[in-house]
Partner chain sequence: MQEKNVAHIIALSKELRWQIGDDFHDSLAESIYADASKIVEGSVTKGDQKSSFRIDSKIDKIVTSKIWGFPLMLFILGVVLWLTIIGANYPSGMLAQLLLDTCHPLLKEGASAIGLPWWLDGFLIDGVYLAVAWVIAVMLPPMAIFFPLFTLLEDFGYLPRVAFNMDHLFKKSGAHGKQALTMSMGFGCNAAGVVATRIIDSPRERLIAIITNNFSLCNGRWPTQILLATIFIGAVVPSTYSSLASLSAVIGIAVLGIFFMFFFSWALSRTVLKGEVSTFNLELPPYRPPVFWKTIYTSLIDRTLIVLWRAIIFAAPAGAVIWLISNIYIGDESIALWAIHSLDGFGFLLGLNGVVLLAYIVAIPANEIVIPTILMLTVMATGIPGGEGVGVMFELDSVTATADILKAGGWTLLTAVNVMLFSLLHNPCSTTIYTIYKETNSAKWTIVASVLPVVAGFVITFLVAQIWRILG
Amino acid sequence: MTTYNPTFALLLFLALIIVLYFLFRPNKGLYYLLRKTKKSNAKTIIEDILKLLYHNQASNNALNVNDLTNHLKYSNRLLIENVSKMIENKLLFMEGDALKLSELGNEYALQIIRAHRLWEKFLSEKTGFQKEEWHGRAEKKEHELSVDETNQLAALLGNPKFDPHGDPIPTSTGRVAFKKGHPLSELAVDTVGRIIHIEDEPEIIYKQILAEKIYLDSQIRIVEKDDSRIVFHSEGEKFVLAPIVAGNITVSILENKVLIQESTTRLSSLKTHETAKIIGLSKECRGENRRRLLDLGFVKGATVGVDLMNPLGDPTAFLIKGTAIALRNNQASKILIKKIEHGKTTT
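Structure block, one chain, which must be in the form predicted alone:
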């Protein structure tokens, strides 16, 4: 016959209370955290759908539910569930089998894009993260920022109109600036222009552009073109790209009357015994890196020369204002110069 043990029963009851507490504790219990995660995931999925539809509608591409599965990382079941919710909440509507953004959905999409591009601007101006990291980090942060936090971030950055890739940043009222440009792949030989946008997707193409050290706002001239490659000059350098890569670079065509900066080159091209005048820093040089170079004396009008070349090629010591400063090639490539010959700067 089993003997009733009140002490054991009390301990069992207390253990049950503790388990229930950790499961259902307000705000911190496992049940609450699982519900919060599910809600957070739903918000992320909805916002990713809105962004995808917005970008495709801007390019006159119609998408259906199956297209969402091909473009986004979520299962078909999750996408269908959330599309249904979005239609109920009047963020989307169906036109045939195509999904379309409603006016409310368009406004919501612009809020997410605004948060994403402002965060990329913040990363480029205020942190030391590399370009390759900006997009991925902004993809996560865009879902976390509230409207008020996004507006505060915009104010901190001085309400910029464009992100570090040249994409327009929507205003708080949903207005989007517009730059007229053409894909580099479509330009004819002898066209002169300025790079106004570098697309950061797909990542594999963007990394190729970064590796070539092609910079936003650089002036270019097309010198050769065929079905397999496009050759252009920019800042004293020669660049050769496949058309598929060149298509991710947008160029604003410059009028013939604009002075072509053919004599402008990069400090990274300066050789031993050569000297040059600094004409400025590339807009690619931002935030703390820009301030550091200016503080070191790399300012417009300063004379600079090579003090010591590294046998391995990187870094190089430059002599400026009587001081030797070592810069890596990546840093020196963002300082624009005009070389001095026979006591005169080249023109």
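Now the other one: the form predicted together with its partner chain, given that the block above is the form predicted alone.
What comes next is one chain alone, with no partners or other molecules.
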């Protein structure tokens, strides 16, 4: 230790930290980049092309090779190489300069989409990953799951029809459920509808929707609309969105006015000395959380009141079935209630 010098030791340590940071920082570190390039092989590229073509074909958009380079982050050379391989293998054919999926290509694309959406469903039901992460993780996993594994996954999840964003999951025979909806941004004032789909791409807009606590399957009513904003009421709350954000939410219009429940609100809005009847749990309350709430007695028809407010504001203790149960705000907002006017009980 003859050459020891504290400043030098400290600097050496900092240098080491910086090197480690650049090696291992999430998603951009050298370690991850190396792993990524290893994985972005021909299979991934082919499957990404198939998915892109499938989605565009569904909306009657013809794509040529140039469009591929604009939409996918692979180099021109790799794309052209793989497109010709795909044509050779009869996954694609050319119509003029537009690329079209063959029967085989269509089937393949559906399998990838099935794997993607099933994995998102799995993440939402059986793990604790944040909503923002589901899409990115499924983007990687869809290339890794074999057909058998996908079927096992579907069986494990009880053969779900829709993924957590409301997108239909194709069955193993390629059947796709169909939902008719309109973008929220195109609805007229006073339209009543139900949110059936929340798009998870681009991520910036998806995060805004999540931050607003807008939930799938909520009933909404448009109250105001102009070029700069759309205002709607849902579950006793008022939401204001920019049209570009609202465009990523799909709503199915409810014609039958009998079904409309304007008095439904969220448990999180219940105040001290108020009581309410539970209407049900929101679709966004999933997996273990949902079962736990049911176990505790938060079921349709149960009466609930506020027992204790918290000195820090969250969580709140609710009185249900004679027991005080504390729930956090984000849980209470996923329990739908109808307030009981003092004294008289509504059915």
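Positions refer to the first chain, counted from 1. On a predicted model such as this, the values are computed, not experimentally measured, just so you know. Here, rigid core means the biggest group of C-alpha atoms that superpose within 1.5 Å across both forms.
Core-superposed comparison between these two forms: the C-alpha position of A58 differs by less than 2 Å. Taking the rigid core as fixed, one finds a CA shift for I49 smaller than 2 Å between these two forms. Relative to the superposed rigid core, G305 undergoes a CA displacement of at least 2 Å between these two forms.
For A326, the Cα deviation between these two forms after core superposition amounts to 4.3 Å.
Comparing between these two forms on a rigid core frame, one finds that L14 has its C-alpha moved by 41.9 Å.
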